[in-house]
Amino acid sequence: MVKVEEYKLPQHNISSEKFFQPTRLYLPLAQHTGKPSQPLVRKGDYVEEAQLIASQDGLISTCLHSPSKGRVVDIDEFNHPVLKRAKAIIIECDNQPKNYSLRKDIDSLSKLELLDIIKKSGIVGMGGAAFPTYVKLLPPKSIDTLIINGCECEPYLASDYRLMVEKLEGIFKGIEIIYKILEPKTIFFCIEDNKPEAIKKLNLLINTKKFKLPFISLRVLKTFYPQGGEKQLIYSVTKRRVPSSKLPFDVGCLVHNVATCFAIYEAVYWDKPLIERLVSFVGDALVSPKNLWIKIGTSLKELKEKGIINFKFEPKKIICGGPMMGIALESLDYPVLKGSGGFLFLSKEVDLKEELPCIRCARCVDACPMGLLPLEYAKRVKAGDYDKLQEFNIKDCIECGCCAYICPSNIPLVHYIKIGKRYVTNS
């Protein structure tokens, strides 16, 4: 792991623009790990807020709901941060917010009933991976340790921080639901030490025991990148190493992001599917970085047109996510997805320095949180020696960028790793 500049400016404020109503929503059917959702509506259909508009397709998939009342004006290809273009349901909104009623029978719900609510609410991992949450809550092996991830180690982004400050009791109610489903022996709530206000609120809540959990331990970790990676977090807290090609449940652990916990709370307590989320809008091109509650499917372009985000400089670089693992966008014509924790707007292009020969310093090896050999990947990709890549476990790379960040020879190691992974996947 490495120490990086944090640029966590927006963690000190949260916008009151909770109820911004977009005029049009672009809802890709692929917003999660797995197969895209299958549309249940047609062009011209009128939909209600929270109505199911696309069903899951197979086990590793999830459903999609309308974030607003309105009319389906098209089902067509639209810009997608990861896939570039993908089929999306496009809705013209009527701007009539729905009132949600509190469910009264929470304690009487069984594990299967809770899982069914989570499944039908379309919740995915909101830390970035966007894996269907109900599948993750059905591990094939026994779980003894539940880890709640509040680290948010990516530079600039601070939506999880603000969520912990503003909605901590809701997060804990979500944790109670996860606990009831999994019945772990231990629960750790993990947060980095650069989030003092959230730590203060966590200590107060835990010490006063204003929750139904029989136990929970707060772990304040030193700020390093990528501390929030689930395998790194598992090792930091339990000293268990997840073996190559294995998953956290193989070592008895499960990790859930704080925003995912809050989405579970809203689904179970308020019968509200995942139709909005807190998003960081950050970067030196903005007049004021901020965190905003945004409906899924809202376009960056409309946020700019409506003055919700304002630029003091024309952004030269737009990134979905943070600077280390984010994806560059060609324009503002992209929607907020379920897994979109933030967008970064920079006034200057990234200065790409000249790549120099490897000096075999092994700093990339020391920095790699997965214990891999990044220099070997670059060396073999350059030489066209792709057959040996699997021997060095290239698929275990999480593409965090630590190796490229620390390299004194400016070698774009993640670029070479992506090329190598593509070859291994297609061979």
Contents of the next structure:
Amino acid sequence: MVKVEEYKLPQHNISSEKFFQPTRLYLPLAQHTGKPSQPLVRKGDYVEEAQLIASQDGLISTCLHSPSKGRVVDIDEFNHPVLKRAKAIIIECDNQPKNYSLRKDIDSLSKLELLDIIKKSGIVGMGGAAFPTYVKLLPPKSIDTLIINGCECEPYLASDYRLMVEKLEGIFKGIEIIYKILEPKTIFFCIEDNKPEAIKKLNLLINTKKFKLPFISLRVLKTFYPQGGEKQLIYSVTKRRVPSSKLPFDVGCLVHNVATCFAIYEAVYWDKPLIERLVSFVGDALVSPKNLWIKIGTSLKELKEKGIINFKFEPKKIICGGPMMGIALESLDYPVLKGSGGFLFLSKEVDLKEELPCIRCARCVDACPMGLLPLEYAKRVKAGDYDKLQEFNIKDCIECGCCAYICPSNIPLVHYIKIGKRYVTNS
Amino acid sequence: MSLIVSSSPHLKSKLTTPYLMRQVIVGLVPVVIASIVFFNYRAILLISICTLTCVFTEEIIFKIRKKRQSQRDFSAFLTGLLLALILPPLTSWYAAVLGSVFAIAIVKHIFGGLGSNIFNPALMARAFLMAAYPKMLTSFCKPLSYDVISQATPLALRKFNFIITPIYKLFIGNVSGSLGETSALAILIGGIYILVRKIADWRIPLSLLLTVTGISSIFYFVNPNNGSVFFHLFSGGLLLGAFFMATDPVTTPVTKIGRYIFGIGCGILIMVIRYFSGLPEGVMYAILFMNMCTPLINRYTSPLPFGVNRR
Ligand code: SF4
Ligand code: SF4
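Next, report the structure of the form predicted in complex with its partner chain; the form predicted alone has already been given.
Below: every chain and molecule of the assembly, starting with the one above.
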């Protein structure tokens, strides 16, 4: 665990803005963990906003909706931040926003009906992993603790924070729905202590008792990275340790991100599938940081061309996600995905420093939240001694980046770990 | 637009290895000042010879090994400085040069350079000089004097003459001994500095000092001629060893439990040598021995991954 140097975060104070109607959308079929969806439209088809355009394929998968009215111009390979290249539905948009109307019979909906709505809305975990939400809501074991993750421990990003400040009631309505489905004994709303404005609002809202959530309590946690990591969060709140290669439900817990709760609210109350999300655009290369409501599939290039994001300096590194775990992109030709909480544009902070010898200072060992020996991975991978990696439990590594962040010798430990993991899974 | 594509994390703490080395050197400044106060030009001479030889030797080795490292890490300078501080003031220049070359070329670089050596280079070089020039390395002189007046160290006086040196003298450093080992005050200032700045881990010095305190208080209770707790803490190379040698990250364990074991092991060995051997002092051998045990300690104390229970 590390305390990442506190950056002054003007983005925390910037209200979210609605983004204009994009002209072209790139919608990869793989927006989530699991099997990519199956396209239901063909080149030349005309689609409505919120129309289902790709269906769920298999148990761990989900569906995809068109974020805008428009014409399908192609279904072809396009850049993908994680997969590099992947099949995407490309839509030329018409500038006609749809109006959503409030569902009337919310209280009378049964558990199964609620689950069905969530399943058909294509909702995934919006904290980054993008695991299909309805699968998580059908755990094979009973859950006694529901944890709402408002930690957003990645430095720089502010989208979850803004959502909590601006749309807290919506988030709570989403939690109510999850509560109805799972009936946990307790609910913990977790937030780090560096977000005072959101904490104030949360306290007020919980005290009004407006919501039918009898067992909810606020947990203000210390700010450190990775406080928002699923296993770390569960441990911080319940002192339960999720065993290696097990999932949270094995210890009776379930973690949902605040943005996911909000998406559930929109799906159930407004019948609006997941086609839009709040995204932070930050970094020193930008004229000013922004928090924008962006349609899924909008490309960074269009945002740049339309002057929605403006560069003060030429960026040297563009990162999809936060600075600790995000993925460096090769160009601006990448779309916003359901799981993208933010993009980072760095000009001078990028500084590939010379790698010095490991002085065995053990700072990486002390920093590792998973209790591993990162220095051994670098040493073994460099020496080509891959067989030892298993012994040092390389698979337990969550690639959080704490070790490489702290290493005084600038050893790119995560880089070596990724190489090592690839080798271990292949053999 | 050409973009850099590298692995996460894309953020890096400001901490660097050269900075850590420089901070240890800063921690040694009080010790250097004390050595100059007590042993005047001899201290300046030995420190200059050792640091220059070490840095120079490392440069030559970098050339030979065709190692391209644009940044200097100050570790060779630190080794030279530490070596000078554990040599008797009367060490001749050629022995100092030989020791420095040995520390860098043999102890450090034969094993692969910074981070790969098993033994602490400065201590190993001193052990080597002990074997090569036993007489020179065991003759000490009176402090605060330009003339060479030989005088035994407090630990030797205790062991062979049953004389206990007053604590205040040991604390200030007005006794005979190796250049940087005499003044407990100076070492404490520097040692606490590097611990507070989190340059070195506190676990080893603390467990080492507590072990020595425990053992020496028992022995003092049995027979006051064994020397009091403060006598043992402040005499010989104990403090310098505890704060600046036993905290060398390269040659000490990487696990937290391992660091306690290392400190306790050093403490026990030091006291065993002081009480039961023919030698007056044992810090050097104790730390070198524990250096040797470090890979083993690491193996048996390697941490369990999060969520795995010890069976
Ligand atoms: S933090 Fe870096 S230098 Fe220190 S032990 Fe780990 S890998 Fe080695
Ligand atoms: S070894 Fe893995 S889990 Fe541990 S700090 Fe490094 S990246 Fe994080």
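The structure presented is a predicted model; accordingly, all values stated were derived computationally and were not measured. Residue numbers count along the first chain shown, from 1. Under this definition, the rigid core comprises the largest set of C-alpha atoms superposing within 1.5 Å between the forms.
**Q** Taking the rigid core as the superposition reference, indicate whether the CA of residue 389 shifts 2 angstroms or more between these two forms.
**A** The answer is yes; the displacement is at least 2 Å.
**Q** Classify residue 30 as shifted (yes) or not shifted (no) between these two forms, where shifted means its C-alpha moves by 2 Å or more with the rigid core superposed.
**A** It does not, since the residue 30 C-alpha is displaced less than 2 Å between these two forms after the core fit.
**Q** With the two forms matched on the core, what distance in Å separates the two CA positions of residue 358 between these two forms?
**A** The shift comes out to 2.9 Å.
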